[in-house]
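Only one chain is given next, in structure tokens, and it is the form predicted alone.
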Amino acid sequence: MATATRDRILETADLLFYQQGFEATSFADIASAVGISRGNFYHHFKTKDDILDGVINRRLANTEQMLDRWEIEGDDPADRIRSFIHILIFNGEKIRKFGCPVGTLSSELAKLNHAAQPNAASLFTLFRNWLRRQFERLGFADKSDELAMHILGRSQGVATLANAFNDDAFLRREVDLMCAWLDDQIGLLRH
């Protein structure tokens, strides 16, 4: 019970981090929203860094399981490259919304120069890698790093742009851009 109890508080804490931001969140807000107490709640986190320690983890651990099934179902890395694209599109809803959540926690922990930022910006070191293995599987060898982050990056404008203006068919358009500009990379190669 107690386990489901402090899970249930990091994935409302989750949702409410992204939706409101860490700083707008209170430890009533994520309390009244999982309809627990003060008390209750105070008896499985102290403080809100630990709430968010725990959502880092969290996000963390989903992101791998993520990554993880995108390697199995994807037939080559190319595929599994548009896997991570198309997650604009999966998330469009959400994205137009709130913004990218790694991106917004990201920088919202930045702008309070807070102890967590490394850790939340860890999410991006894991994407980063990822991509970066799938370059290099595909044959890029030096240049897979750069073509990581560039896609890493564009990713995160098109987010960050598609929140700005809430513009479906801006992130739709990237999206398919993104497809093109990864298939020329991969035909520049293969010449």
Second form
There are 2 protein chains.
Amino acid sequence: MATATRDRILETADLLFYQQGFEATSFADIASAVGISRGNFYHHFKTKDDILDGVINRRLANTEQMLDRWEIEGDDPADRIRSFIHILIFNGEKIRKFGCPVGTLSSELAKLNHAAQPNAASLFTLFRNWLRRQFERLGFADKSDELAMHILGRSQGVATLANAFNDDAFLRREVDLMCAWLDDQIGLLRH
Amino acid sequence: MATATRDRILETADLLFYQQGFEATSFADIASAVGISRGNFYHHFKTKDDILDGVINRRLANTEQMLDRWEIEGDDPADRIRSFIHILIFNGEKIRKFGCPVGTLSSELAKLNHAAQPNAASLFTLFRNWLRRQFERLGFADKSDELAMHILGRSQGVATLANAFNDDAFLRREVDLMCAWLDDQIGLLRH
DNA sequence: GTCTATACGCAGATAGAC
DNA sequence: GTCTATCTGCGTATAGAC
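Based on the form predicted alone presented above, generate the structure block for the form predicted in complex with the DNA.
Let's see the whole complex now, leading with the same chain.
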């Protein structure tokens, strides 16, 4: 198939950008991991920035798939929000090693003053809008976006510190606190 | 004075590492900003990692000074914790541009698998222990470290999202929520 | 579509004159 | 203590054979 190599490059670059960072990952790194020559790259991508765009688009598509799955599997909006919160535990090992894939990429690109930073931030927007919709369905109306951003921020902070200290107990404790916070919010709704 | 140039190098490197990241900052960047030649560097530092160590030590010293100041200026432990929370607003512009200097350095070094990562995390420990002491004085006893980590995590998440979206309103809203959380915790202490 | 060979610049680092 | 000149390797990117 015409796009098989291209897909393998993107899959590998996605992983390496996460584990090593975008700038620290060279064409040679990706090429040797994929098992192709450096020169072959440029048949599929013009520049390194092109690969970055491809990786971000890949992540956007994968994230949308995951959110759709949660939408189907979750019985009610609160359950679905808990799916989001528990991803911190599900991906705990990777997060302690490499941080959150969304947050670390956005931060790196911000520092590099890279044109693709807003593109990376749109990964956050995917979660933000999905969470907002769940809160709306719970009846939070105008507050929904603020609650979505709040919990998104909480999860980012947990990822950053769990990574800095490689602390699994902290991560699990904070997941419990976030679930308790969600229950509190729902309780407050009913006065 | 013998160490004047060394100090200027560290001051400049500190700033550039924050604004551009450690790896993206070259000797040439620092040299031109300081106004010295590249060769002159190696009289003061053997390697780039030596500069990183110097920068981290500089940040450790500056952070200790700031925490000591808060200790003196704050009337009670709750006020001091509010000083910590409000640094997000005080440094809001820089945070929206470059993120939190502690969190972003720790994350970058974690991805680079750099030997100095625990060293960078010790900057977090400085805040963590200072916050823990404030919570202890408020009477939280065993829970003090967990509360310190909680609020440290919250501030990290706020910095990451405020940077990703360049969102000042979110930052201020979350600072208010963190202060409200603090008041709640103190209220719960008295049953 | 994949390869080898190569261009070119900049990175970190060193030697040695002043 | 500061400089200029230089080394060496690796980064992205290109040219052209197969």
